[in-house]
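This document starts with one chain, in the form predicted alone, laid out as structure tokens.
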Amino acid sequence: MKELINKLSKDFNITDAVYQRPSLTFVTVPKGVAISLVTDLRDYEGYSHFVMMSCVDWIEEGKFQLLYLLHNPETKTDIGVKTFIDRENAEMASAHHLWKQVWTYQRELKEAFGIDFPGSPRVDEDFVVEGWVEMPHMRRDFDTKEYSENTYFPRPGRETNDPATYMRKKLYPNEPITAKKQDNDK
């Protein structure tokens, strides 16, 4: 794998390479090079299988990290191509022309993180969360607790239970709960 990474470094400005295990390597490249590298890996290096695409929110740095994971069925190796994009006005070139299923991942990332992939099919349509008008729900600055408190209200008759004690009562209904057992549950 190191030979391949050295070869690719000459043309694609690889800024970091992490050799996770013999069959899995992650490389980081600038945003403008990512789709070209993914294309090269598919067309010339045998990484013909698109495994997945994901995103990590690096809110402290004001960046999103996109990951394209590819598999080479002949060598049974995987390579992850990582790139960083700005969180503000997040946009990345589409890779849907390389594999048909990529547009589904891009559509999900648009809904979950607010990342735009211009030209990607149906990227502006609802994906999972229909009619969502709030901040994209997978961004780290989305406050799930506040959203839940403002959206869902307690119903009369509901009670809060200690999970360990509650499950013990459910699993062993005939066994008395003693003070010692309650202390052990905590």
Partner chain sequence: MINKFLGFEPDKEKLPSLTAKIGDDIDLSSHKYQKIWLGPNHPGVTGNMSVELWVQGNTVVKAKTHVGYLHRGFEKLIERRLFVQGFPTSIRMCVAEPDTNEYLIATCTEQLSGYDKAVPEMAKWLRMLSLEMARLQGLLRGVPGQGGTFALGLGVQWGVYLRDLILDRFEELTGARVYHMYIIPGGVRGLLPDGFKERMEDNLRDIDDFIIRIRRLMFHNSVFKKRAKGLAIVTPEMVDKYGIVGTTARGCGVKRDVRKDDPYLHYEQLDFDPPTDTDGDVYARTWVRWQELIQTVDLIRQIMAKMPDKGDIKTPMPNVLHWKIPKGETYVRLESGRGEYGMYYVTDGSDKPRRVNLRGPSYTHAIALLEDLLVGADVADVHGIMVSLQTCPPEIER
Contents of the next structure:
Amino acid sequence: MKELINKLSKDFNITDAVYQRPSLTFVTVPKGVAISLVTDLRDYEGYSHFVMMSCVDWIEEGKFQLLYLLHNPETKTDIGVKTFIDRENAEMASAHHLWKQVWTYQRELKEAFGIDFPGSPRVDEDFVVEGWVEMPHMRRDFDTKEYSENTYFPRPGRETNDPATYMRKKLYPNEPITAKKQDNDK
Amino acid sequence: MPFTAWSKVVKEPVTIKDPLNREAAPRYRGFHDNDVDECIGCGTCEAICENEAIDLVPVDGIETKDGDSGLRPKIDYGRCCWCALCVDICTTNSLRLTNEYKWIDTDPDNFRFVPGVDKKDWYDKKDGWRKPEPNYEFYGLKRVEMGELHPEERDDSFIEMIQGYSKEQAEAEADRCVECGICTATCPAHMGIPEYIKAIRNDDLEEGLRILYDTNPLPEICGRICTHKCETVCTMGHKGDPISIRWLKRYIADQNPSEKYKKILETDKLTKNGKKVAIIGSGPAGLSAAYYLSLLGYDIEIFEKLAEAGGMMRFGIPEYRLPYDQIDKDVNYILSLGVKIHYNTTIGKDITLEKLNEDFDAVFAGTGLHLGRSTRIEGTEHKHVYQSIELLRKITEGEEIHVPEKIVVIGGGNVAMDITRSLARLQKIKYGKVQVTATSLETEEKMPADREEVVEAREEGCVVNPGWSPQRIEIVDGKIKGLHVVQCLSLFDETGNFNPQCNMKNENFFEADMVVESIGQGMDLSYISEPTKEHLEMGPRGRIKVNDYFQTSVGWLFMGGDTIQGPDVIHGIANGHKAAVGIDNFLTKK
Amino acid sequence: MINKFLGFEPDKEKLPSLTAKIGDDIDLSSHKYQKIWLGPNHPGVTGNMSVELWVQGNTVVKAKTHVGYLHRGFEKLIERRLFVQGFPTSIRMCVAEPDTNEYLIATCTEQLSGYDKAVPEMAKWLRMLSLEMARLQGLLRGVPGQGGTFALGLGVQWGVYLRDLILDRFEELTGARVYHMYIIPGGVRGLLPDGFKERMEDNLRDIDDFIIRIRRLMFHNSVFKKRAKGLAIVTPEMVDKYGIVGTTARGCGVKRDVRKDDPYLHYEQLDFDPPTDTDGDVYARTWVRWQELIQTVDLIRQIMAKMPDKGDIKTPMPNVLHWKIPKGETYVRLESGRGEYGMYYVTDGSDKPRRVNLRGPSYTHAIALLEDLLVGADVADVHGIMVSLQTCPPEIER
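Switching conditions: you have the form predicted alone, so give me the form predicted in complex with its partner chain.
Whole complex next, starting from this chain.
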């Protein structure tokens, strides 16, 4: 695996390589290189099985991490090609021409994260959330709990007590306590 | 259709004959049941529930008390997914799922109920999901072992025997906490225990120190010798070892260097309010009051009878349990806030209480229990019969004390163990061997001393022989020969009054050259002079009457610590803190 | 369909050419095409999914898969839960074989936190047992279910009865029939109950008998043969192009099986060879699954014979309430009844995962592949093709 990565480093600008398992390696490349590296792996290195495409929202850094996971059926190894793209106006070159199922992933990523893949077939069609009007639902800043609280009506009648706070109210309501706890009570 | 299709035509049908009464498998996850007597309402089930299906609600007939929040889990079956994580994590093993799965009701509200309290048909079913066995735990049940010196390393010196946790050990121990907060109610100072344990987990020890100082200005001291009542109610103690709350507190204090205290606790600049408070005694209550009053802007002056601060913490507790430099660390930080201290100043002798009232806006007295009590049996007037509290003070002061080859200590409390083990060390140094016997009225199980104290005393070569009532000290030619005892059967009569019953036929004799009495201490109120005393109301059992804020009937005089509650350090600290609040209220309203 | 049997071939000359019309230029107003919706009910034994079909006469000229009827955002929900709280949610991502999800989520967390080496032996064998039992109950439904799509409902009744017996064993072992919640990070949640192996053996004997009968009922059945042979052919060239895995790939001779390619748990200690066939049509895929049914019964027997009698079921781990996993990412796969089933799992050092992404075979089989295979197919065969690709909509939309 290391040999292959070293060999690829000569042609592609691999900025980081993580050897997660003997059979699984993650490499990071700049946005512009990712599709060429994936094509190279498919055509010349035997990574012909496209396992999946995924996206991770690193909202703190303002980046989306795209992953193309490829499998080599001969050597039984996997390479995950990672690339980071800006979260604002996220856009990535389409890879739908490489495998038949890639456009499905790209269509999902468009809907779930708002990443555009110009030229990808049916990329603007709704996928799993037809008629969705909120922000793309898999982004980290989409709060599912808040959404469900605003959208649905819980049956009334639920209330709970924090044991420590309840005991204080019952047993020692006027004693000085730690400021941290006072904050929690509010 | 091939003929195969007809092959089952004449076969017995495989349908279940009575599907409504099919019993589920013994492990089936059905409706909840809770053993409400075992349950303590710690809320860990609520914390683990991924569907927020569990609420903790008060229940009629279950009282909120130490170690039991009085709350019980209420399940909302509209949300429950029967994963049974609540059962697996239950700290008392009280919660389970029965294998009942059929239940029809027209009222949706019935599907929210408190298992074990609201009557349901399935509680008598024994089968169902319980926490899997063996070795299936969601947290560590065993306490992280504390490094100690071996008996042979420690029995001839006064160096500290408990070594303290390393970072890894402390974090591993802190990881066991489930953050229920049951302990906070039991701690006399109501410390934010789950909060500072969380700070250890997050490796944010500065935050931990801030939490400690919110309610306890003596963390180094309490981290070593606190009576840790919190640990007796710890929810983890039901199935395993309670969390080492005391050692974790010590870990936070130990890791923060004293130079950084002011910065961490943001006490660099305190705004003064121009009012002055006098504090009598520099024990835990006095220091605690001084600290919290300083934070509020008061000018504090402490009057201490002895030459060093700390009171019973310094002069009562041996150095191997509480090293003097650790007392200094806590005390010096409080003094660094501008608290003045007058050593060797006895109220009533060097300065009168009335004078303090004139010079200061209020007075807090935390004078403690420094008078030894005597058994008053025959022979106690002999010069080699000592009071433990006196001897401990002399050891601290570095005074030479009488250490013969054979010693008997009367008493079964922690002070008795302190003097026993201190004398044992002195004997070891002097003679190379230990011959101390400690005896008490109480039997082994009922001895008031901490268990580990008794165990460690025995490890160090002391004999602890409880269950004997002292009768007389035998003195021949002016020399002590030993102590006559008889077997003690019971301590209290039916009405609960102290009235020991003995079996006079079962006698015993402990040989000794010296006898130490350690059966409790009394308070010395001689500093309260007549004009004040007249107005001072007394409460039950010879104690002075104080209100919720430790204010006596005199108004300007507040009292706290061992004279009012306890006796122990943590009550003193709590009293001092509360009194500080009371003094502030008293003076700002005046 | 009926025309095929009567030997009657309609004169399609007057109709528009099929191949010329594949694309988006189908003009419905020309009255030469009709649009029909299949679903979103349960078509056959899959799940709620619908296929939008453009037909010309009986023949499909274009198909579009529509999913979303089961979407509850499980991946997102798991992101908001502690590591130990993930598994009760994860199982719903594939109802057909819920244990696979439990295994993936447990293994991902173990690998990223370094506890993967510490999982006790006993737990590994029990995990294998529950995974193979899950495969078995899936096949007991899936193999006769393929007949069901061609109106051969009897086999389904036999199969579902036997599946219920396996669910009884699941109930004993795990405490639940369908959502087992058995495999948790660090191990499993229970040892085998007393007498489990004997009862299991009884069930397996019944299944042995069923295997013979279903062979006679389906594979010796001229109707089934006639309809399934030559239908929806997957060629070996398509396997990599479409990302085809599992029995669908093996049906055309491409031997892909994660249990052999990337052995997990103790699969290398078991003696088995994944069955294959060459034709690549619906019949071949079903035949491979029938052989796999035999193999799974054998594997369960092997596992029960080789597993230890007792042992620890879970490795000691940090308090689940505060368990944090350092930043990292991994991909773990297993061979489910439908093929390679994997999970991409990302942690960021906190007590909750950053991203959980499931890779299910249906994601490619039921969209890219199905849409292409349906073109030119008879409307009556659409169910059959869907089921033969082992479509499972919940794993598409998660």
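Take the two forms, superpose them, and find the largest set of C-alpha atoms that agree within 1.5 Å; that set is the rigid core. Residue numbers count along the first chain shown, from 1. Not measured: the values here are computed from a predicted model.
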request  = Indicate whether V18 shows a C-alpha shift of 2 Å or more between these two forms, with the rigid core used for the fit.
outcome  = no
request  = Would you say whether S9 is displaced between these two forms, judging by a C-alpha shift of 2 Å or more on the superposed rigid core?
outcome  = no
query = Fitting the rigid core first, would the Cα of G157 be found 2 Å or more away between these two forms?
reply = yes
